[in-house]
Structures are given as structure tokens and as C-alpha cells.
Amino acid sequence: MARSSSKDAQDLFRALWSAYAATPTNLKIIDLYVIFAVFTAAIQVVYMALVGSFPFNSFLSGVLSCVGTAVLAVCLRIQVNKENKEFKDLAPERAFADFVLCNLVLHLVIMNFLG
């Protein structure tokens, strides 16, 4: 029995990973930047979790930062993808200044937080 299920789960993640290589690379590219906000924020969890939270509006403010930015760009590679026909009107160019008028909002809304 388990030796079935580690077969399929390995040929779900063949099939993923043949899936995801015709991916385009700009959607790579804003998927790399996810991951690594959503790591840095588990380093400045992990980070607290050892040291202290002191200075606790300090904390909130990196980690909702991190969060923040991720969730803006999922938002990004949503409307970029070609697959999507719900953005297909908006220009590419377009979505990224929305993103960056968005970053921009967002970390000056951080910056009045910490104080």
C-alpha cells in the first residue's frame, strides 16, 4: 500500500514539474520573487521564535511587508498570464504599475506602522 502511494505521488510530481517546464519566464521569474518573500518571512518568524520580539511593531511590520509583497504578486502573475482570459484586455505593462503603485501604498502604510 505504500509502496503504490510513493509511486503515485512521485508521478504527480513528474507530471507537475513537465507541467510547470512550459511555463513562461516571466511567470517563473514572479514565482521566484513569491517564494522568496514567503521565505524571508518565515526567517523573520523563525528569527523571532529564537530572540524576541521586542520590538514588536518592528516585527509586524517586516513580516506583513513580506506578505504583502507576495500577495501583490501573485496578483501580478495573475493578470500577466496569457492563459487567463479574465485579464486578457489589460496590458502587461499596466499590471506591473499597478503593482508597483500597490508596493508603493503598501510599504508606505508599513513605514507609518513602525512607529
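Each form is matched to the other, and the largest set of C-alpha atoms that superpose within 1.5 Å is called the rigid core. Residue numbers count along the first chain shown, from 1. All values derive from a computational prediction rather than experimental measurement. First, how it differs from the form predicted together with its partner chain.
- For T23, the Cα coordinates differ by under 2 angstroms between these two forms after the core has been superposed.
- With the core superposed, E93 shows a C-alpha displacement below 2 Å between these two forms.
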Second form
Amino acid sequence: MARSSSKDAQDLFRALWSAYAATPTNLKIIDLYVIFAVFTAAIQVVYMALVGSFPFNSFLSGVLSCVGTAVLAVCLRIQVNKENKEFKDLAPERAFADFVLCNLVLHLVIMNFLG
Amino acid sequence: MATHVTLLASAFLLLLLLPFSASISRRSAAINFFASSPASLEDAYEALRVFEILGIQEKKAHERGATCPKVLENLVSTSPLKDLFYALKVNVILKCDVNGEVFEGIASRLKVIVHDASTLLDKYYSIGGLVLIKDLDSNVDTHIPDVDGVFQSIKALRQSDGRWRHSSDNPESSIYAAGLAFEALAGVISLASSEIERSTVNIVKNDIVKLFDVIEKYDDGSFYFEEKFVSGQEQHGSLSTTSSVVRGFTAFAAATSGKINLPGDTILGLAKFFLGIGIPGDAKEFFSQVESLAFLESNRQVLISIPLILSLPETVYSLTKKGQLKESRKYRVYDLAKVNTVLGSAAPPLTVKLVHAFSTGAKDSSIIDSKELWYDQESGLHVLDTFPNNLDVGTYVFVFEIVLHDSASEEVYTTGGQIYVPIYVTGIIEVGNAEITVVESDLGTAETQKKLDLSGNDAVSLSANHLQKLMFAFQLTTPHGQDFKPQQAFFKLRHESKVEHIFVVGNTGKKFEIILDFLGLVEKLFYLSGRYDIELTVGDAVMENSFLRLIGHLQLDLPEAPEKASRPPTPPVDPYSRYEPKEEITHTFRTPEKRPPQNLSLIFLGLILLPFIGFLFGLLRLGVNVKNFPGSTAPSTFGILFHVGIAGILLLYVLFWLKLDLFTTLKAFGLLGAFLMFVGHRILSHLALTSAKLKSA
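Same protein, different condition: the form predicted alone was shown, now please give the form predicted together with its partner chain.
Once more the chain from above appears, this time first in line as the rest of the complex follows.
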């Protein structure tokens, strides 16, 4: 039973992977970026858990920088995705410009908060 | 008996309110006040005038070198009126070398101003200037053509209450301006080529008398002027106001003939006011004081009474100190001028009369009646040759009167009628029959009775409990055997713990006596048993042997304090302790947070890089390339610039973190942002266009 379930899981992941392989490369890049940001945030959280939250503002700005940019990247992904009919009329270049602008504003705030 | 008579026949020196020593102090004050070189010609004039009045020749000569060039500089017809006026005034004192033609030029300018000036001050300066030129150089024609017109134009500034306005379009009036106006009018009279009408002059004299209706008076008989309504611009104190009036009316009196009808008391009161100030606080006031005194004194014409002031250098007369008495056993009268200016003249022949003298305690009983002092030619002192035998210690008032010998000098001088001088007669008071007793409260029998010699140093030791009484008595007698009642007689108990209790010693007829019933006092004494110091204070202004001394100790045994009894007061804090250095302030800082070990942090720094490496690795796996980067020149430039712009902003962020402040950062961010928007829009719209073309194709 256990064996079959692990095999099922493997099948499931393989199916998922093959389905994912069909996504366009630009979306994959964004996904990669999101993963990178989330992992960076996770490492900081672990570090915080190990040594304590002092200086808390630095920790917050580090994590929020990663989480914020990940969220922005997800937004970018939604807008760039061609399957998404809602943003059909929106040029991907425009979406990218929004992404850059939002990142710049986000990091200005982060830098100010960093101390 | 003979020595006794000599002793009592002696009296006191009657000097001026300003004895010679005060005159010296005035001279040294003058040198101090005007030590620094004067800033303006006005200051220079004030300094020189004071030196001249007080006869300080050496300072005057010293000023000459520095001030004369300034005078010449200002003696041109273009310099401001005020400077011109003071330059002339200084020149009158210093007599610098000035060409006669210079005066001609200035005189013609001043004559124009006299006619055209609208304000009192301008008229005052120009008329004053002309008068000074007239004195300096008699060859210069200083006559004003339209004397009556100028006279009336100044007269027009007078208000109904005796004050004067500064200009015809300013309704505010002042007493100070009145002084200026009188001086200006005096100047006009002396500049007139023909005689001014007598009636006009008399009107001004009446104005002067009218102004004296607003004079103020102190209790001691000094008179002074005070501005009631202080206008915004000028603020003159009572000294400078009074001085201005004195200068004005003495100038007017000098310029006209005939006496101004001012009461002698008022003139005397003015002199008293100036003398009573002592040495004023600043140079300007000092000048006003000295100059006014000089005016009051120097008036030799029979115009205004010259005040004569009588005073005693010593108003304390000791019945015991014989040596001191022999030296000061004479009265003396100076006239004000002599002492005040040292240039002054001798007093006219006069007699000082002691009208009567009485004790302040008994005003009705006179101890001396109507006695003339004889004049000692040799020393110039007025001496009282007999003194009442019964003069006992106490405070007295002596009433003097100055009687002038010839009736002619009565016109010139004013003496101020009766002069009341307080005299203190001091002596040693004998303290006797001092007795201190502890008695049983209920039986009244003496437990311990001790005699005390209060003139010696002996102290008694007593002990008592709360059922006993302490009685203390003594007697005071004057040298004449009378009972003496001092201002202060205090009995003090001081506990070891510095708690003090003061009792007033009552006077029962001949004796001073105090009875302390400890039963009634336990509460007041805070139930404090133990050793008390007993102190006695007896003091009076006329008692030469006033004392405060320890007369003994008292061991007091009081019951235990009940619960509700009030606590003794905490000893008073030493008032000087607040000048002691304050306790040093120690700062406690927050202890720094514990930092993680450095290695751990470095490891995590490395770990942070891992996702980034993974990201780059992933990009490689995906086969990301830059082939879509535009090939042509313009878009590629914009593309590069777009990336450079982003890099620039990120660099700016790093700088912001490291050193820049928010405002600098935001300014730079605005510039870079605008640039980035421009290039970003260019490159992205180019890319969008390309992809759109691609789609449509």
C-alpha cells in the first residue's frame, strides 16, 4: 500500500513536471526568480530563529524585501501569462515596466527601514 | 564733675549732607565714570563739564588732546545739528584753535535753522549754538533778526498744564521739554539786539512758576519732577527731568533781570533731591546731578535762592567714649557750594539755633529749649557749649534753625526753616540682679536658686523635671539710674538635637522676668528630655553692650512622648548647601544586545548566496540568452542606458544605506527616475512594437 502510494506520488510529480515543461520559458524564469526570493527569505528566517531577532528592523527589511519582490514577480507572471485572458490587452513590456517601478519603490522603503 | 560737664558740653559736628569725604568720592566717581574715552561729543562734553565743575584739571587737560580734533571735524556747517551744538559746547570748555570764519559760517546756518526749525529740539540746538558762538567770538554777528517771532514760535509749544510739546504737530508734552524750552527762551533773550518786552518775559516767569505746580515731594522734603506720561520715544527718569528743569529756569533767570518767584523750600528741596541720590548709576545721570548742583550753587545773582544745608557728620553720641567726644564737640555749617564743588564760597555770617530737643519716646517734654550755638572763628564750627546734664541714653530729635545775620543774605540763601535731626545717645546699660531659679510647681518652694553675673562669663548648671518651673529675672539700668527697656530681650532654649525655642522676656515694672512652667510646655518642647543650652539676648540700638550669651545649661527630664505627640521639626537645611556642587550624574546606558558568533553569521552569508547561485544555474538550464536585445544603434543605446539607470538607482540605494540622508537620496532618485522613465519607455515601446510587428506578420 505504501509502495503503491509512493509510486502514485512519483507518477503525480512526473505528470506535473511534464505539464510544467510546456509553460513558456519567460514564465519559467519568473518562477525561478520567485523560488530564489522565497528561499533567500527562508534562510533569513532560519538565521533569525537561531540567533534572535536583534536587530529586528534589519531582519524585517531583509525578509520583506524578498517576500515583496516575490509577490511582485508573481503579479508580473499573472500579467505576462498569455493564458490569462484578463490581461490580454496588456503588453508584457508594460507589465515589466510596472514590475521594475514597484521594485524600485519597494527597495527605497526597504533601504530606509534597514537603518 | 568738671569732666562730666566737659563731656556733656560737647556736641556734634554739623556739616553738609555732603561732607568733604563725599566730595572726594564724587571726584573719584567722576574719574571712574569718564575713564574710557567718550564715544560721542555729547559724552565728551558731559565728561569735561563734570571735570570742570569738580575742578579736576589734570583729566581735563588729558581730554583736550583727544577731543579737539573731533571738535574741529564737527565744526563745519554740514555736520548734524546735535554734533555741532556739542562741538561748540566742548569748545567753550577746551578752547581749541578754531578760525573765526568757521564761526561765521556756522552762525549764518544756525540763524536760518532758528527760523525754519519746526521741532523744539532743533530750535534748542540752534539757539544754544548761537549763544555759544556769541560767547566764543564776540566779533561774529549772532543777533537774530526776528526775535519776537522766534520767541512766540517757542512759546506756542506750551501746554496749559505747564508742560511743553516737542513740536507743533505732536500733541504729547513733557516736563523735560519744558526745561529745554526755558533754556531756549533764555538764549533768545540773550541773542536779541533790542530789549524784549517786559510783559513777555514775565509771562515766561509765570510759566516757570506754573510748572512747579506739578512738582513731586518725598517725605524728607526733597522735591523733584517726574514725567507722568511717558511717550514712546523718549524716556527720562526723574533725575534727568528735574535736571532739565533746573538748567532751564536757572538759564532763564540768568538771562533776565528780576527774581523768579519760587519758594526757598522748593529750591532747597531740589538740592536735597540731587544730594540724596548719592552717586548715581551711570555717567549720564551723574552728569545731570553734578551739573544741576552746580547751577543751584553758582547762581550769584539775586534771582534764585541758594540753598544752605545743615547736617551732622555724627548723629550718634556716646555717653561713655570720652576720647571720641572731645574731637567732635563742635557744630559746623557750610554752604552747599563750598562742599559740593570745592570751588564754592564761604557761608554768609549766620547763627545756628537749637530750637529744642526732645526724646522720641516723649515728644512733649523738651530737654533743651532755644539755645544759640556760638561760632568758632578758628575752625568755622558752630558749637553748643552746654549740654543738659540729664541726657540719658535713647533716641532724640534735635531741631535746628539757621538764622542769617544780615537781611540781605536772606534774599540770597534759603535755609529751609526748622531742621529735624535724629540723634542717638548711646551708653553702657548695667545688667544686674540676674537670678535663675528652679521651683516646685505646686508648692512654690525654691528647689535651686542661683545668682548670675551677666557681665561676666559664668554659666550655671541646672536640672529640672516637668513638674517644676524655671524662673529667670534681671534688671537693666541706664547710666543715670533709670530703667531701660531694650528693643530685644529673648530667652532661648536649645536642645542637643538643635531644636530651638525662643521666649520673649516680659517686663514687669523694674524687672525683666520670665517663668517657664514645664508642665504646660512639654508639648511645645516635643517631649525632648536631655540637655538644653540657655541663651539670653538683650539688644538695642542705643545700648553699647548689647549681648547674646550662654547663661547656662539645663538638664530637663520630661515624660515619654505619647503616640500622638507631634514630632520635632527637622532641622532647617543649611541655606548655603544649595551652592554646593551637585551630585554627579551617572548615566546608565542600555546594555548592548548579545550578538551571534561571527562564524555563524558568515555561514549564513554564504547560505544566502546559494539560492542566487541556484537561480543563475536555473537560468542556464533554461537556456536564457540575450538574443532579443535590439541590434540597431538607437534602441540598443536606450537598452544599455535603461540597465545603467537601474544599476544607478540601486547604487544610490546602497549609498543611502551607507551615508546619504533621505532628502539627498530623494533628489537624486527623482533625477535618475526621470531619466530611467524616459529610456525605459523608449526601449520597452520599441520591444513592444517589434513583437506586435512579429505577431501581425
